[in-house]
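One chain follows as structure tokens, the form predicted on its own.
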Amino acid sequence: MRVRAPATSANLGPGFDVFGLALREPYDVVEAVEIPEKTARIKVMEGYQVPVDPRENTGGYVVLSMIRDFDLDKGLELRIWKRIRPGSGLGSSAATAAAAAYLVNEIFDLNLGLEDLVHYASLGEVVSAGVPHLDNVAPAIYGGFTIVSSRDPLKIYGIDPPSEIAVVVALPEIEKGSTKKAREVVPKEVSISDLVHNVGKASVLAAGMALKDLEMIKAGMADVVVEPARSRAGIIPHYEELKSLGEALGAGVAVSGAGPAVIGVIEKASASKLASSFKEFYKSKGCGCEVYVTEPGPGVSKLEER
């Protein structure tokens, strides 16, 4: 069985560890083949290299966890076409983990619901980030825009974004370091004024998604806690300039997850202009940049069976 596993963008500004968005491009392809041993095997067929030890691969870790919890009598070999760049801020590790949870559920007829799939996919994030965070794996499973409202008990809401949204992704050739490091610089305490600001902006963004109001979504993409802290730590270069660039072009701009990817949300008719502006901006900084013009997309979905 083969699946398409999407890139995702987490946080969208003020929604740290809560908001996530599935993207139509880029995506990984993951194929699973049953094996008689109760274990996981990993093969990278093409694209970016990721760990092949199943205990160090997010998908392999998910397969091992589900074999254990459901006492499965067989295992899976995962064959990965890794098109989402690891360490990009586009949920590369989550795509593999979500694909693995989906494939185990389908192949072994476990009949798990979406929230259970998110739970198992999140276990894979321990391998890459040190904690089982949900903001990438939730949209990777659900598709569209997701809100993780509670972890215990797990509660996730899925919302279809407005159809006129374009998402422009700028992926600069910058090494941000590990996601674990990016999480370590997040403030442990915030002022009440910063809390009020982020709650207000996050509310506007979520309401904009539900009401299909793109201007509300753009207005809500303003964080005063996590993104500035990561900028001060040197993890997000040129942060203030990028926010100003987006504002000048009428786009909502946010760092995608822990970066270095940056996303701009804008009307589809203006997407190419924003893409060119992102590319020129990074060129002016002496930095190469890959740009995707995409839109919200579905979660993990089945491709052709073999």
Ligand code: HSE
Contents of the next structure:
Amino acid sequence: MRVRAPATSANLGPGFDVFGLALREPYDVVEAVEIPEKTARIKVMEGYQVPVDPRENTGGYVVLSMIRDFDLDKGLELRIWKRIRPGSGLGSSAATAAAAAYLVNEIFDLNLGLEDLVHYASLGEVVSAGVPHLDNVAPAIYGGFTIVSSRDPLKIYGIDPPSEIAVVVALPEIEKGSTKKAREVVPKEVSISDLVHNVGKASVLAAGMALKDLEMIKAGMADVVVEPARSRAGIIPHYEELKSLGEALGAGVAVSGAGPAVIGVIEKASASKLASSFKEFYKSKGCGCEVYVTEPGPGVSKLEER
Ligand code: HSE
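Output the structure of the form predicted together with the named molecule; the preceding block shows the form predicted on its own.
Now the complete complex, all chains and molecules, led by this one.
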């Protein structure tokens, strides 16, 4: 069985560890084949290299956990076409983890619900980020826009974003280091005024998704806590300038997850203008940059059987 596993953008500004959005592009392809041994085997067929030791691979770890928890008497070989750049802020590890949870559930007929799949996929995130944050695996499973309402007990809300949204992703050739490191610079405490700011913006963004109001979504993409802290720590170079560029073009701009990718949300008609502006911007900084013009997309889904 083969699936497509989407890139996802977490946080969207004020929704640190809460908001996530599944993107139509880029995506990984993951194929699973049953094997007689009760273990996981990993093969990278194409694209970026990721660990092939199943305990260190986000998908392999999910398969091993599910074999253990459901006492399965067989295992899976995962074949991965890794198109989402690892360490990009586009949920590369979450895509593999979500694909693995989906595939184990389908192949072994476990009949798990979406929240259970998010739970298992999140175990894979521990391998890469050190904590089971859910804001990439939730949209990777649900598709569209997701809100992680609580982790224990796990509660996710999925919302269909408006269809006229374009999402422009700028992926600069910058090494951010690990998500773990990027999490270490997140403030442990916030002032009440910053809390009020972020709750206000997050509410507007979530309401904009539900009401399908693009202007509200853009207005909500503003964070005064996590993004500025990461910018000060040098993890998000040119942060202030990127925010101003977005403002000048009428786009909502946010760091995608822990970066270095940045996303801009804008009307479809203006997407190519934003894309070329991102490219020019990074070029002016002497930095290469890949740009995707995409839109919100579905969660992990089956591709044709071979
Ligand atoms: N919410 C997480 C973070 C997402 O910002 O660290 C990581 O992709």
